[in-house]
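Here's a solo chain for you in C-alpha cells, the form predicted on its own.
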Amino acid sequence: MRFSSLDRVLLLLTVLLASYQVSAGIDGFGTLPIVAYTIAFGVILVAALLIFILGMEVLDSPVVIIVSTIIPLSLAVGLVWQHLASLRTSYLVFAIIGFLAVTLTRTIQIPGKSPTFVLAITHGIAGMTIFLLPIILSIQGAVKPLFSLVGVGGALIGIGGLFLSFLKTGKPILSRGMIMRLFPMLLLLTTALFVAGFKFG
C-alpha cells in the first residue's frame, strides 16, 4: 500500500511526540513504572519508525501480534503500579503470563481457537486497565481531570491492537485496506492523548 505525504507526516509526529514522552515525559515516576512506560512508548516509536521507512507492509511481520502485546501490558503494569499499590505483583505476574503466553501462542502452531482466545484475553484486561483506571481516578480527584486522556488513549490504542491482530489471525474485523489508511491517524491520536494524559494529569 502506497503512502500518502499525510501519512509520512502522521506517522513523523507519532515519533517526535513518542521521543518526547521517552525523554521527559515521565520524569518524576517509580522505577518500575518508568521502565513500562519506556518500554510502551520506545516500541510506539520504533513501530512509527518503522512504518515511516518501509512502509505499511511491515504491519505484515509475523511478529506484529507479540509486538502490539507489549504496548497495553507496558501501559497497564505501569498505571497499576502507580496507582493500585495492593495488585501491584498480582498483575505484573499477569502481564508476564500473557505476554508469554502470546508469544508461544503465535510462534507454535496450535490448532483449535486458544491463540486467538489467549490473545483476546491479555488485550482486553490490559486494555480495560489503560481505559478505565484513568478515568475512575480521574472522577475520584486521585488525579488532575486532564489524566483521564490517557484511558481514552487506552480505548484508542485497544481497538487499534485487536484490528491488527485479527488482521494476522485471518478474521479481521476490518478489511485490510481500511486498517492500513486508519492506523497512521489513530497511532497519532493515541499517542497525542498519551502524552498530553501525562503531561496535564
Contents of the next structure:
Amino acid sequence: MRFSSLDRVLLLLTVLLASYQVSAGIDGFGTLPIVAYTIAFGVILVAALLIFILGMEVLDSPVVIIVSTIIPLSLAVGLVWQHLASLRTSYLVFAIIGFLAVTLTRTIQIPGKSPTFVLAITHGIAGMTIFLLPIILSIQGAVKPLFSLVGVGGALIGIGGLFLSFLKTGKPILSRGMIMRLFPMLLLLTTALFVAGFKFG
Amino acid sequence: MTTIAAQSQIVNLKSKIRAYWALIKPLQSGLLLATGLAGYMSARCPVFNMGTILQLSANLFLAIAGSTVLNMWWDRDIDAKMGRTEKRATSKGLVEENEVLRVGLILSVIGVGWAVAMDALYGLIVFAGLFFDVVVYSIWLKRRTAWSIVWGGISGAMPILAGRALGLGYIDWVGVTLAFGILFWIPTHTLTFSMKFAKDYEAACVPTFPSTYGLAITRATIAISSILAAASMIVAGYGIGMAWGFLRLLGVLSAGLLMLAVAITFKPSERVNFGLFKYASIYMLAAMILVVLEVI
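Having seen the form predicted on its own, the form predicted in complex with its partner chain:
Below: every chain and molecule of the assembly, starting with the one above.
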C-alpha cells in the first residue's frame, strides 16, 4: 500500500518527537525508567523510520506482534517503577514473562487459543496500566494534571496495538486498509501525548 | 542570427552545468562534506568561526567534487556497460572526455591547495582522501579486487578526520574512531548496493563481494561492518563528551542498524536490502547532526 505525503510528514514528526523524548525528555529519571522509556520510544522511533523507508508493508511482518508488545510493556514498567514502588519487582517479572510468552507463542507453533490468550492478557494488563495509572495519579494530585495525557496516549496505543495484533492473528477488528490509513496519525498522536504528558505532567 | 547563437550558447552552458552537477554526485558529496563539518565541530573549537567553516566547506567540497569527477572520467568505460550508470554524461559522451579530466583536476588542485594553505595537516589529510579515492581505489584496485572498497572506505573516512584535525591541530583517537565509524559504515552502504546491482557489475567485469565470495559472506560482512560502525560511532560520541541523552539516541539508531543487519543475514530479501541501504544513510546523517548539536 502506497502512502501519501501527509503520511510521510506524520511519520517524520513521530521520529522527531520520539528522538526528543529519548535524548532529552527522560533526563533525571532513575536508571530503570530511563532504560524502559528508551526502549519504548526507541522502538517507536525505529518503527516509524522503517515504515517511512519501506512502506506500510513492514506491518505485515510477523515480528510486528512481538515488537508491538515491547512498547506498552516497557512504558508500563517505567511508570510502575516510578510511581508504584511496592509493585516494582512483581511488575518487572510480569513484563519479562509476558514478553517471553508472547515471543514464544509467536515463534513456535502452538495449537488452540493460547497464543491469542497470552497476547490479550499481556497487552491488556500493560495497556490498562499505562491508561489508568497516570489518570489515577493525576486525580489524586500526586502528579500534575497534564500527566494524564500519558494515559490517553496509552489508551490510543493500546487500541492500535490490539488492532494490529488481531489483524496478525487473522481476526481483524478493523479492515487492513483502514488500519494502515489510520496508523501514521495514530502513531504520531500517541507519541505526542506521551511526550506532552512527560514534559508537562 | 546573433541572438539565436547566443541563446543556443546559453542552453549549451546550462546543460553542461547540469551534466557536471550530476557528475559530482551532489548528495554523496554533500554527505561527505557534512562529515567533515561534523568532524571540525566535534573538536569544540569556536563553532561560530564562520570564516573557517566557510573555507572548510568550500575547499572540502571542491576536493570531494574533484575526486568524484576524476573517478567518473576514469570509469567512463565501465559506467557505459552498466544499466545503473549508462546514462551518466561521461558514459553517453555528453561532455568531452578531456574537458572532464581538466575540470576534475582543476577542482582537485584548487580544493587541496586551498586546504593546505589553511592548515598543512588538514590539507595533507584532504589530499590523502583524494589520493586513496582516485589513485588507489579507482585506478589501481577497483577492477582488480573486491577488497578495493576498503580503500574507498578509507578515502570516505578522511573528511571527518580532516575536519577534526583542523579543529584540534593534531590527530587524536576520537578523530581516528570517527574515521573508523565512516570506514565501517561505507561497506554497509556499498555492499548492499553491489548486491542490488550485481548483474551490472558482472557485465562490466568489476569484481565485487557478491561475485567473488557469494551472497552469504557479503551479508555477513555487512552485518559485521554495521556492528563495528555503530560501536565506533558510540565510542567516538563518548570520546567527544556527548551528553547521555544524545548517546542514548545514538544507541537507539545503532540498534535499528544492527537489527536490519541481522535481518539481512538471516532473512535476506530485496526489500530488507533496500531498507538497510537507506537506513544506513539516514543513520550516518543523524549521527553527524548529533555531533553538531552537541557542540552548538
